[in-house]
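Form predicted alone, single chain, as structure tokens, below.
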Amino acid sequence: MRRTVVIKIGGGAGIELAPVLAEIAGMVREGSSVVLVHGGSAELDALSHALGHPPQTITSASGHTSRRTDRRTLEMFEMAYCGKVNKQIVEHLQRGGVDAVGLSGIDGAIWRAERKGAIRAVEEGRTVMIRDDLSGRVTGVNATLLGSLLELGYMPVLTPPALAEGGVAVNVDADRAAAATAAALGADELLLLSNVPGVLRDPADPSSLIRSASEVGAEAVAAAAGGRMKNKVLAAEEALLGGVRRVVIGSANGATPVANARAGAGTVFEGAMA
């Protein structure tokens, strides 16, 4: 039976795509069944500034920060994620001999989502309600379509947005979307690769890496995870609960980042965390 691996590559600044995509292409040529999920935040930030609609953030009462996604931002989101980044990745994989198919979560309703309702946010010390934000979370995955593509020899390359009720596209967290995808496909592994080496006790000290989340426990991991890392840890937990046997949060950089992550370089999640 072919092993299924879901790999998510972050879209932040400082990630070199060529080496990791070459490595993934080699895995597929050797018989692995791979689904790739990617982000595009750096490209979106650059495009937003170029088009005169700079990025905005929402800060919740608990201190969690997310991208403010109004209609104009969603349009630019689709340009950057679904357009430039997705097609560049597909082009690279095709050059590497892989029959990659680039799709967003709204294509074929690959990712169904629940749109957030009114969001309680803090602006300049005041609590405000935001009602027109186009963001949400993935609640369903079209595993039939993805499975069919894999069976036919195609490699899905997926990116947000997802499809909410009424056919509305919404911004969703790509790490958690990758976790839902891995669970729906019964994947053996989920690799969450970005511009950080894993969960660090001290973000400024790479030597403070937590290597085994299961050994230190959920409380210690949660205490160490700040900013965007919170969503990666949540994605790892959701994948394990969904039946994925192993999740690694690791670096997307270097000559062999996928092999490194599969060998345990990063923060490894296996089984239930106490």
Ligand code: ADP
Given for the second form:
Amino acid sequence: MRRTVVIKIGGGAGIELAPVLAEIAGMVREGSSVVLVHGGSAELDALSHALGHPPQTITSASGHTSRRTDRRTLEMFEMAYCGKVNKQIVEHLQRGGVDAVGLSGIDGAIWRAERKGAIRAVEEGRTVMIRDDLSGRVTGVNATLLGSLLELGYMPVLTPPALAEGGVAVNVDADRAAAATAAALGADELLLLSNVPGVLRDPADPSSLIRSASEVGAEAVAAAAGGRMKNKVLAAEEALLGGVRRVVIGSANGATPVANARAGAGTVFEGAMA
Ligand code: ADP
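Having displayed the form predicted alone, please output the structure of the form predicted in complex with adenosine-5'-diphosphate.
Zooming out: every chain and molecule, the one shown earlier first.
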């Protein structure tokens, strides 16, 4: 049986979509089974500014930051992720001869999520409780729907939000959603491609790449990963725990980023983590 590869392309600034999508289209035309997951944070930031509701972050007591997702932000989130970015990617892939189908996690309840309860946040040194945030984490994947699409020759292109209890759309981390998807589909490989070459010991120094996560150990990798890299490392670990054989955090740029990542360019997670 063909094993599926799940590829997540970041939504950060500085990612060139055309080359990576042309490469993926080539793989699919040659018979590979691929599920693509994407983000859209840079587009959402731009849209939020344009529509007069600038991005806000929540800082937890432990220092973790996330996007404040109120109702208005969720609406703009859907415009940016499910609208502009998703359709742009589908258009590229269709032009490349691939029958891509763009869906969000709420379509067909592809991603079920658990909504975050009250969030204890720190604002200007004071602790506040935020109760209306529309965010959560993926707890279930509709593998039947994705498997059927793949079986029929369609390529799913997936993006947050996900569907929480009561049919509420919530913002979820796309890297971790990709990990859950890879695990649910029994994928062989998960590639998390973004605007950096992998997990860097020093984020300011591209030559400080950690090549093998298994060799340096989970703690060292987690200690190096700051900011938004934290979720990618968490996603890699969740995918391995879910039975995915290999995860690579690598660059989305260059002429052949997928082949590069599959050849081990980036930070490779394999087998049990020390
Ligand atoms: P995405 O493209 O998936 O949205 P992000 O921009 O969210 O990706 O995540 C990658 C970002 O993580 C990098 O741009 C960088 O600013 C940040 N980062 C923090 N710590 C590290 C690290 N140790 N190595 C690489 N990147 C890091």
